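In the block that follows, a single chain appears as structure tokens, in the form predicted alone.
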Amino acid sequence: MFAENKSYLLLRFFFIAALFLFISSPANSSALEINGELSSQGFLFIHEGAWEDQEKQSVSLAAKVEMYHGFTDNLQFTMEAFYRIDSLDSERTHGDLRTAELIYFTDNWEISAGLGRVFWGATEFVHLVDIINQTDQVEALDGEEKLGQPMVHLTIPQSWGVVEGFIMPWFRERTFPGVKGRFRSPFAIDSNLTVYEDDEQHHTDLALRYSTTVADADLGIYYFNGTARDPVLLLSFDNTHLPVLYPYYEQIGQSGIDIQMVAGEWLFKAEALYRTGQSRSYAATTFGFECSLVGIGNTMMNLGLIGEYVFDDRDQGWLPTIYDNDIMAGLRLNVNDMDDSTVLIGIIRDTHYGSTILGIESSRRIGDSLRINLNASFFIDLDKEDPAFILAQDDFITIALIWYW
């Protein structure tokens, strides 16, 4: 369900006003765009659990839908609503609201206000510096789905780079499995005993970034302050006295860096952050390449070849990570036919415990609407003492079919 603190009621206002205008605006009704897609998804599990109550196969039923809506050429209205039933998990049925804002441009500046979510990042696999929305973890095992910031979003483009600042006034928990769900810890976390360093959910989060373009490189720096978006989880014990782990979320300064730059075939990405707070300072950085191959074998499919590496200073004892020390190699291929099929083959190796993921990821489209994704992992020799052992019965195979409108 949407979160019922008190964080949003000012989001609904908002939301409210923003319907209220909408509705009253005297703009042309072509300017009023919907969309959306119904997916149902299937995960088969290969292993039995790790624990208690986990079960091979579940199945969700997932709803999105989009709009925009353009009041008057400077200002427009752009909304974007998820909610996701699942059999098996009744964290994973959930809902969120990613976007709800409202955005006023000129030639000069922009400024958007309301709920929404930006991405920063170079590499394929990490991304290190993606630090502004918190990550929906019961919705994809990857980090890549996050939840709609609230913020005020400020963007002013110059020929020699572009600057943004970003206020969020209030943070957003991270989702985590229940205790019935798969890809969870072996105590389950209770998200309502989370507990923050400045004692305050609604405190004021400030970043700040600029990025531009040199001769063949993106090129982005940024400053962030507030709190961190990857709690500390501390135990405890719930009211049967049963051990459970609670989020702890504490301040941070955070500096980071990210840059792609085009070599013909090649492409050369970075990313480093450095991190003050959360008991000590700690710095990473993953880099690496992507290679396309076009027109392989005298057809029209291209293929890429990834290599990147990751390293990451922090004790595992204090504050413990899956990627701290990993080599990751992987081929995208694109077939380029009438139907969009992709596939993506990835492999992750820790180089300290000698611990293997392997993932891969194919779509492929089925006539104008329909698009069936197949998507696996395999957890291969995780040794006890890597972070990611937690996975080690968790090797999956998931089916999901999409329907656009």
Contents of the next structure:
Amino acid sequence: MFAENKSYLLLRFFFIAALFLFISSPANSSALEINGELSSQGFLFIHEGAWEDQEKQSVSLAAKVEMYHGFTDNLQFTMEAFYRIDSLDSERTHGDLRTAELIYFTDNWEISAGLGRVFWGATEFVHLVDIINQTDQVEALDGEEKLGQPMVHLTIPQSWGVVEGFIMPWFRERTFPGVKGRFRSPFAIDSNLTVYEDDEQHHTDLALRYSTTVADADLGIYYFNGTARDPVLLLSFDNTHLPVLYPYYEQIGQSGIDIQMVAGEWLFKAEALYRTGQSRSYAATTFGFECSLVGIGNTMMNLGLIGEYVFDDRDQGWLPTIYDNDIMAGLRLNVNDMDDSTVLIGIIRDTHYGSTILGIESSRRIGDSLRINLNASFFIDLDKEDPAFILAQDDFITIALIWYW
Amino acid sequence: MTSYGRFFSHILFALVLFGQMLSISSGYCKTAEEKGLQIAREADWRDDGFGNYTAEMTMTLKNKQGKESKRSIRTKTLEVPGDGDKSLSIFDTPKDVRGTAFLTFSHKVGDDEQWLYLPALKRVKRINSKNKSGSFMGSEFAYEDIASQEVEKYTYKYTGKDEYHGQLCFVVESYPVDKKYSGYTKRVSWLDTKEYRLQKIEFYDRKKSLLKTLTVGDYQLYLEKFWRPDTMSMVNHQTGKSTVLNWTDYTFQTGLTDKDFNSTSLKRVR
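May I ask for the structure of the form predicted in complex with its partner chain now, the form predicted alone having been displayed?
After this comes the whole thing, all chains and molecules, with the earlier chain placed first.
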């Protein structure tokens, strides 16, 4: 409870500070931008849920507001607030400040403070090394939606590369589907029972990164020390003596590397990490290629062929992953029409169990400010031993309509 | 070297210099290739020293049935002495790609370097510059058409003079050096003889048939030296589709430096 209050206090202080800056800055309406989006999304599941309380369809509404204000040429504020209302899963009815940060920059360094979003990585299917932000798991199954991370972020760009330092004074807990939600294990995850190895949510996490461009390659290397973003899920019983899972967040040290390299019409991508602190130390890597075919069949269409592989040596009994030893293949079609139509088809196959996930993402614009997304995922021949087995009944089609303003 | 030797080398140097001057002044002795290259170099030289500029552009796509779609893009360009320009394009509309940015380092020799910034994921992606024949955002402009036009990227052939829209023009054919990845076998360009400004280009596809025509118009003079067009119109003869670029708000010498064209500035680009 105290921790909760402290976070609100911090946020309130931040907003008052930001508000003060707005009021005190010279009136310059051209430097203020506000825009956003409204979206509706429907899920249709092919099968009945594997567990009680799950349903076959759900709808939700979401709103996003983005604000930017430039106080001076080198001081700016950006904010992105998000809220979703879900018809089925109360855990998915949630909001978040994705970003709310002040950025000050000179020619030689840059500092930002507030809630930020940082992406590290190179590959398309599995994002192994991306660690700064917590995953907003209820938002998207692919883990690409992230929660805003409170941090102070210093960037020093030099001719020989970019050095970045991160101080993260507050930890964000992962979101999990509720009892009515899909994509979950037989026992619901109760975040109220969350346990930390050290310092609760106020452990100060640190990270240091160096990135550079050498010839045709972009590469980055980092060290992170702090609270693991992915918790171990442990079994307990709630006060009605029913079994529940609770998240246990450990302290870890993680070194990571990511590379993107161009060679002719090929792009090569690789990520690797070494982590200590969760059961035994382990390494993991993912790498692959993307080859682009331009103007296929004498049209304007481009086709990207993607091939990737992931290997993860973690203790599967302690911290299971569905990407332990998998091959991935993908086709990315850019129609290059007025409506910017795209189709992405991907297959993930577990080399050990033979479990296969087929995913399709398609999208096009309608008019000037509307976009429609049609996605589907099918879970084929999932083995009972595979951690992905909990998804066996969750084949779905989802349609989303997004209006931008 | 003896003093006699040094004297001899001076004479030799003077002779070589004289010979070069002779060849510059007498165009008639040149081959069509040399004359073509000379015109391309002159046009490039006349735009030398612009330093940097920003501009805004509206791109209007039109299909055969007349359906239109608009994109608005802001551009920042930095001249790099001895190499190709650095440029940054930021999308304002369509709204679903708002904030998306392209960073390009063009090079006189070798492949350009390109990065794409995706604001939703805060992700900087390297992109393949071999996609140069691909369409830029669904338009009739290929990446190689909007890229910095470095002299070294083509070989040239002068074919004569022609009157275009009341202006006497040089007509120069150019052939891409990167034959494997360019979408063209040949381009035919019209440059006015007075200011060496590009007026029109005809593009020939890999099968050597006429693919597109670009017409460039409404040139304005900036800083009393640098000509920039207000409109560029590309028509695809094979599909009937077209794309028009309308340029506004050209501002030169805005104080842009190298630091405005790196991955750090890309992530907070506005």
